[in-house]
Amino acid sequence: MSNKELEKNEVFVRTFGCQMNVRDSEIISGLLRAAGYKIALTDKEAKIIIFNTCAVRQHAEDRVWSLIGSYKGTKIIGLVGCMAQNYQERAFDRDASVSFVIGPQDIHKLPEVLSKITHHSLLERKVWETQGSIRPEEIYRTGFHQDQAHTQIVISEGCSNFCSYCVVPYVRGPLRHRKFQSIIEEIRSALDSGISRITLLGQNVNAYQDGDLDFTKLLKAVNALNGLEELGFFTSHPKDVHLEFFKAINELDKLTKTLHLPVQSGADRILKLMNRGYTRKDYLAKVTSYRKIVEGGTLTTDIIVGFPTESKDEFEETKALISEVGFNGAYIFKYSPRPNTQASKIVPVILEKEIQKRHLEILNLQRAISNKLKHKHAKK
């Protein structure tokens, strides 16, 4: 197929979920995009609708399953990600209007799935991918940026803390590490073709290693880079926090002043049950030791609300530790069953309607910390 009949199928790519997700859809956008793809700006031109998904919460997935339905069969559609990995080919069952399936680890495949799609007959193209465990280095060097001034490096993959909510390492993967000497490749190549900003992301960004170069090492070599204006990461894991850590945020000059540090609950039961490897106590020294070496740093969470078996004293421990660190920003979910997981068998369950009371006893005491904390600030 001709180049010019490659670009009449225009490519939209849809994004649902984390930062992750961002970047593997820059990376599915770069691949097509040499493989001769239009990428449109729009679903309304293209011929061919990619779903970049999330697995994480039942609605993410229900929404998006819900969007697959409303095109009627009048796009190519194909179902990417984490979604993709967790339906595998069930997803065909589920809605007959898709047409190719694609987990995390197979993307680098999809020229070559859409080229067997548009060259078969409706009835024919059925294609499926889920079997991969280990990226190719080279997808990460296509060179699409979506902002030409910010863009996010993938330094590690998958995750192996089966926390015992998330679906993530069922569909990513065990935990994998990029070499060292990659990611600074990428981000030097980012760096010369005018990008000023850089997110480091990872499933679990602070556990990163190669050989004896840590994270620490890795955020130290990285702000050293010529033409790097800010540096940032997302997402760290309380157990994997250390003082040296610390003293890099507070140090290095353009690596940003906060940190995401997910607490998911204030009560000790809970932590365990969750498998997150802290205590209510661990937590709260690691957030002392933060506050004291990184003077003005900022600090946001995740929790998780009406996880099974959560009493209303371990949710009231919860707000407290909410109340006593006092956090710039919250991301608060609802907890949500997700396949495969540990926390699903779990019963019993907390009904529906107080998890909904609890979730918004939650907003509104964090957006009440917020909104202290941004006066407090406003007036300096």
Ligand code: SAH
The other form holds:
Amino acid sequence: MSNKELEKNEVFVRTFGCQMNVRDSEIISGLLRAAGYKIALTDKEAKIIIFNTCAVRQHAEDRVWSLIGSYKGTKIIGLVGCMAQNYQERAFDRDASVSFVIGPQDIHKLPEVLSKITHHSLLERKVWETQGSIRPEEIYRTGFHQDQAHTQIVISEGCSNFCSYCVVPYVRGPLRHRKFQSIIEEIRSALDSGISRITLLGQNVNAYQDGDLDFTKLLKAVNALNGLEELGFFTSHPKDVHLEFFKAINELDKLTKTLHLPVQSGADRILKLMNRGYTRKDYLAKVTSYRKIVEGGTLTTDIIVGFPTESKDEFEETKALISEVGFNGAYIFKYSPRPNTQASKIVPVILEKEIQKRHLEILNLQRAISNKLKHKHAKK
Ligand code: SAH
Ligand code: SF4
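Okay, that one was the form predicted alone. Can I see the form predicted together with the ligand too?
Then the entire complex follows, led off by the chain already shown.
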């Protein structure tokens, strides 16, 4: 197939995982559109399928392998994102129909990689790019937005927290902050194009720093922009949230009064093993402070059940914390061992059957709390 012919072909980008990946898929689409490819809305007409993937839990990876298998070699398949970084060239052994593998720090090379594949007209040719460590700033300037009313803006890439269960620092690299001015410029141009709602994105937005400019200052600067109607952010880390930040949430008129503050566990020994950098008491104190300052603010969280060595009592402590705080919503995850992580070396692990039991218990508990809060809210 010649280059010209392939460029006429459509590319379908399928996204898995977090909001960061949703934004990365827009960047991928923008880069490919600029290189002359058409972005397909479904996989039917597309010759090339790009899987922009997640590696946070094994389950997410299994789903992608099964979907890749379902194409039975009828498409050109690209594995992109966190799972690509996790597998690197081993992806070609895992499924021979994969033609290219590109890690999150290398997505700007996508047009070049596709052109390589076509130039050589060797579909069996395998190309992989997983050595990158920085993303060029230009990738944020493609102007591609899936939704004409809302977009997400990346403020920092990677993470250096090394929570012991988490693969993110290994696949997305260390924390890098984008320049304050570049972020503002990207938001300005999104607002100029008619977008009115913005979500600021980072693995830990509260760690944002550019010289003496921190996250609270960024929120204030963005809130002041003309044309902006609503501002949100995702995700906050309990060890880095503080009073000034809560005050900003309360005061800034465009900011949504909601906070996602993943606690992961309610037991101090487990929090320590997780390397989270706070205790149960620290967490509860921050919640109290948030609720005092941000009137009517909602609160959501993430929980991991069945972390290696988690005892029944420690599990009960997590349940008690959930009841005590009364989260408006929570994502409850079953612990999944990830390559390279410290937690994957901890024994004994909790048996799958027990993890499932604990998972269901917390799901039911949280469902009851969420419903009660919704009901209370509706009554007001
Ligand atoms: N940077 C964000 C998001 C990290 S991934 C944060 O720190 O909150 C999103 C959620 O996935 C985490 O909060 C955690 O609850 C869950 N998670 C991460 N690694 C996991 C693993 N190995 N097993 C189960 N859940 C995991
Ligand atoms: Fe993973 Fe922890 Fe970083 Fe979140 S803060 S991405 S859980 S290492």
